[in-house]
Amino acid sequence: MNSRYMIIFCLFFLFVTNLSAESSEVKDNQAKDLVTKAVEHWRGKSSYMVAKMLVWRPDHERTLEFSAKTRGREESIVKFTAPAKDAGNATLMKKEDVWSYSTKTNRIIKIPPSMKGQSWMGSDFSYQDLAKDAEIIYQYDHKIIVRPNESNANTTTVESIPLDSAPVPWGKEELDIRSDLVISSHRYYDQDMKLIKTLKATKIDFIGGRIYPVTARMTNEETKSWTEIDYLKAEFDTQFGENEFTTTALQKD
């Protein structure tokens, strides 16, 4: 191959390589944009929820009731209202920080990062599950791995890999996102890429003026225990006072 053809070949190779890199970047941006929209659909600009939570174990089950408020992508507060022994217990999440209040001890404690993966109120949800609603947008790399097709025209699957600096225990997460932005399934894998737990929307309906996963079940794939949350009431884009998402608010009724 003479030098002229060698130059043309090199230029063509560089063009194709750059085009492939740009195409990959566009796809990654599409994946991140889809995850962002799905999270924003779930939270709204703000939200107020009333829900029941059923914690199922092979030898027993328990039911709790709570209310939850969210504002923006990084503020949430959950307060339990039943049963009586748990009423008043609360959890506050602001960005990466989590605080918990117990009526039994009348103390507010900050949850250290090492404990965020532990069970929240004895359920199959962890503090990290509650706290990272927006973290999955910023602290993960996203890639579309399954696009809608004839057999599944409604759902896109996104693979989310944590950044090296992300304070999460997972090796990867996968989200099935419907065309209406409802996350129908969310799978969590450990560092060995073993499926550990799955959050699945078992009932999707209208609530608070939008289509929503009104019943969602988190299943521990190792023990087959599960926790199911039923949303009974929802209001989106509501206004909250400045003190609604503070540690002081944890102790208020």
The other form holds:
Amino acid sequence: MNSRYMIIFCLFFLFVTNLSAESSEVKDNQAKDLVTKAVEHWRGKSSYMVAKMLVWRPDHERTLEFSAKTRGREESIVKFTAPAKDAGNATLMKKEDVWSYSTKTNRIIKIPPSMKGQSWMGSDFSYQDLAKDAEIIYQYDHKIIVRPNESNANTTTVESIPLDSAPVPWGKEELDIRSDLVISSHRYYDQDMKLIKTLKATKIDFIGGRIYPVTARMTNEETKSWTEIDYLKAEFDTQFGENEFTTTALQKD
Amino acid sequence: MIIPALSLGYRNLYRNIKRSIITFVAIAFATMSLVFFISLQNSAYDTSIGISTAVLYGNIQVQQNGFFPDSNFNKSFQTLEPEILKKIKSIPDLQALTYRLEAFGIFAAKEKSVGGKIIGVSAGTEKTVSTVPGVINKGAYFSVEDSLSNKGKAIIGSSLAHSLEINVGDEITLLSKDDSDSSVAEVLIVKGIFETGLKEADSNLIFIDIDYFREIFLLPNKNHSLVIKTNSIEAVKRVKNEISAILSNVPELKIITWKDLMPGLDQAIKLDVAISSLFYSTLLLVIGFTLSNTFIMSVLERKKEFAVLNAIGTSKGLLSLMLIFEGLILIISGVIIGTILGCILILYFSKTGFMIPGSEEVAKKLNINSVVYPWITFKSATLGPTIVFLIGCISLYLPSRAPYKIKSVEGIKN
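So the form predicted on its own is up there; where is the form predicted together with the partner chain?
So here's everything in the complex, that chain up top.
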């Protein structure tokens, strides 16, 4: 009699735990799908952008202008057009690799993995931030922590925790994704779960035929310095030549 | 009363000459061991601190507040007024000083690239503070006479050269950012390759001329640190205080020592001192109990003698004083001879060097010389003997009280 109860209890326990695991998996997949769609919305199948970048520091500020091309999830190239001192400098991202080109030296440097946390062009963005578009989809575990509610009708907050193998310095990241797939805020936490920097969409508008964070500000929460990127022009799903995302393309005007 | 007590005490040592000699040898050996090991230990610490600080850090650094510990590039300071610098240079025990600037950057050559630190140095004065100019194993160091020729040249670590697969005369591309956060990109020619044996230095550092650094990083007349070398490690605290007094009107400057710059080394030394203190304490405790035992035994076997002496009119105070002198003669002579032998040992090893067997590998990893050439300081020569003397005095307390408990009649009967 006792053993019969025991078997029934075990089967019930297995059923409940299995159901719970399946439910958790479904939730994780939902979160991952949402992040994937948001990243795809941001980049499109391919995109061409013209933008202005303002780097603000307590004692000075400077403005740079650049054009950026992206293709798929893993290829991007950024070329600076102003000021004259930086015009021609370029950065290429392919998968996890980043190359930098300087007109002054006429040399292409591959950014070593250990230096990807360094500032990109003196801004509050790091090379890591530029290269990780696809990383956040594949190298993180995602979980929805806040669903749209009465106070925040159309935003879902996803907590993304990097896998042990992910080459990132963060302890976790949090993304606020609107129902129209615009990432309105992206918060970066260190290993002690201390907020280090925040990328916030300060202006969301139509550009290139889609709703988009046309102005985004990355704020360093420790120093309160910030960098704001203002997209002036955008084209999505454009066609690029085969050699647009190669180190050779870095040196072309 | 003192002279008779001293005389009696001295003669009593011959009552049991073997015991007296053994006690004397124990005191002398303990004292000698303490003098030798404390001197050896202090010398080893100073040697390793000297070696570690000589490569890069110096003993003291003057920096802008906020530069340390993250080497914050934006925290630089103007070159000090010549008068202030003159005052600092005139501090006794200050051996040399030099300005430096530094930045993090990416170094690339051919297909390879690594991250590291680029340091701007003054060719003339850097030699007086750092050992790097003396360990160039390929090429040459910066020219002191023709500073213009140093422009665009770099001295790089051997491991870095190996990682980038470059040699003297090859190009190395630098990517970093300047004071206004604009990117800095330069092509440098490798002039020399150094090898300090320190992995941290050999695989991460590139040196360029400080004026050239100021030019490319837009830091005219600026510095990140004034690196100071003192004549000895002992002088660091004194020199630091004097610099603090001179720079008291410049609150934005901070003075830090090797302890701040290399906390790991400081902690390792503190740990070693704590462990060896335990060893010394055990040794002293054994010596203390041995002496106490010897003195008590010599009193117990003479109970009848003390009773007779007391009965014929010798005061208990004189008997107590006699025992104290008996012990003090042994302790003082043992401490003096032990100190002399300890000093002779140190002097001998200061010429030949003292090597801890099997320590070569560990020493190499920790950048500590496995052969130590010890030296004596007043502190190392007196600390051990003073403690042995005090322990000996404490161990005399119980025996010296014994005569006061003697009852003449009972003592004679027994």
